[in-house]
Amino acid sequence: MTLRAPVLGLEASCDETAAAILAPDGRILAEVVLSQTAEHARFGGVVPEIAARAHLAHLPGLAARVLAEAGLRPQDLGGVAATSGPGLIGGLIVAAGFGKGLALAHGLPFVAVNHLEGHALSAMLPPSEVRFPFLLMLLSGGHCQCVAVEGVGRYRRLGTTLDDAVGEAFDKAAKLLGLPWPGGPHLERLALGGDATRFALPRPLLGRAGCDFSWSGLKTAVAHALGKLANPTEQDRADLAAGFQAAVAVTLADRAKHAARMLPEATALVVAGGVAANQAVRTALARATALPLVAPPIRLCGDNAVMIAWAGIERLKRGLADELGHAPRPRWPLDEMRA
């Protein structure tokens, strides 16, 4: 199918309302990303019912701004694409509802866009000369996957966390530490006056065969090293934060070698999700195979409409549109997707 108008692109799947309007070959007209991060930081997470009122709140006002600032009406567009799925369910509803009804009041094409999916092609995003099959390390608060990335629409998963996620489990180390929500970047932060030989962690399941994660035993770890201190002082902190970072890192960085034989044929090993944007995680996946490390810029390392867009760009150009009919799924494994 040829796309010669921009599309559209929405996110609310779940603390972060987005809009983003993109050009066919993938320039970015228009952007924004309105964070809910002073909402939910006194509950020390995302609190979903507070999330869902804040996305109905704003996304219809943020769809009306991408659209001004690229000085184009609803009409003009070839397309609308809202994160469907996977996330917060009233979020979802919030995105793909409005979504919808943007499409069926101006007669244009809809994509339901899996969130994760948006992530695994955001590497794509021109300049970028990425090319299919690649590796993909999903790395986020809700989600840790090895994938093979062989087209849009065609995932298969090569190894995923058997507990918790490496974002969730970032942000639950830094709160053992003292640390604000979210507390992968302060953790990160603190990490950098740290000595990260200091405590002996777990590197969770290195060496094993295949590209499983665990990350609760490093958690309780940190718990139990953070616990023999009688009163932690800020440098105790900081040398935790960096021996947690460093298990972190070297632990991704051998399940990506795994992962790397088991797609011999890949052409990058790209990282996307919000830990992406870890620069101690960057290095060490960079040094751990011999392909090239590709991640998208750190501003689009967490959710955004621009990969949600770009995302509806790739699935349009194959004529890939969903019905209106197309509901929420609060979990859609990449691995369910279609071509």
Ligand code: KG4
The other form holds:
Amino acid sequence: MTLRAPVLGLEASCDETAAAILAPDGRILAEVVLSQTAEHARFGGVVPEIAARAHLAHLPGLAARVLAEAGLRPQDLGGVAATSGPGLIGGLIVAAGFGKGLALAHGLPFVAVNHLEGHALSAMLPPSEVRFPFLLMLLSGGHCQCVAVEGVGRYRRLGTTLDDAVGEAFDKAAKLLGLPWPGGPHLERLALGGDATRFALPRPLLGRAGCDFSWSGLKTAVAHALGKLANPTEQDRADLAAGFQAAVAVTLADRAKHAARMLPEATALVVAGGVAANQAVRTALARATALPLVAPPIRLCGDNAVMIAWAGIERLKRGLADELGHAPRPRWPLDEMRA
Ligand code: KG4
Ligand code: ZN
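Next up, the form predicted in complex with the named molecule in place of the form predicted alone?
The complete assembly is shown below, putting the previous chain first.
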């Protein structure tokens, strides 16, 4: 199907409220991301009820803002794409409900976008030269999985976490080290002045076949090491942060090596999600396989609506619009997508 008009993307599955408008060729006409970090920080994590209310308060205004910036009226759009899972149900209802209302009011096609597909396809947003099939390592606060991306709607999960997501592990280790939430970026900064070799921390599942992940033991090891230090100094904390980050990086590299064997025809190793911003992780993954490492620009690594609009465009071009009766899905594994 030819798609002639721009598509509006809406994202509200976790703690970012976002809207974006992309031309059918992938040009970004307008985009905005509103992070709720400050609202959740004092609770040390995302509070679903607070998130849902904030999405409800902000999403319609953000949609109006990107339309105005792009110089478009709703009826000028070629479709509306809204994150409809997986994620926190309150936010999914806001994004999908608002998106469907807009589509119904203006007679536009609606696409119920899988958030994970958004992350996966963001690697192909022009001017990217990434082609199918590729390996995707999705490393965020809510997700930790390795996926064979073989086409739009064609995904095979090669491995997943047995306990925490890797971003969650960063956040928990950071909390133990007395850093504010979300701790990943703070831990990376603290690790800069640290000696990664001082503490012998575990490398979970290292060398094990397949591409699963496990992080809870590593976090516990950080807690034990800290517990043995009577009065941890700044240097102790930096050494532990460096040790933790190195253990994560080495483990991720090992998992990537196994994944590359599971998809020998892969053309690239793509890393996405908030943890993809970590330099030690990027360096380790770049060396892990013979594949080129591709990371979307940092602002597209975290949650955003550009990737949702782009996934919507890829689907609309293939005639894959959804019914307005499509119900949001808090759990929606990528393998259950239709092509
Ligand atoms: O993808 P994202 O923005 O949101 C979702 O979780 O969906 O990822 C946020 C996660 C948090 O756990 C945060 O601590 C982690 O990504 N993160 C990092 C870094 N920047 C963000 N972890 C390690 N190093 C970083 N530089
Ligand atoms: Zn995400």
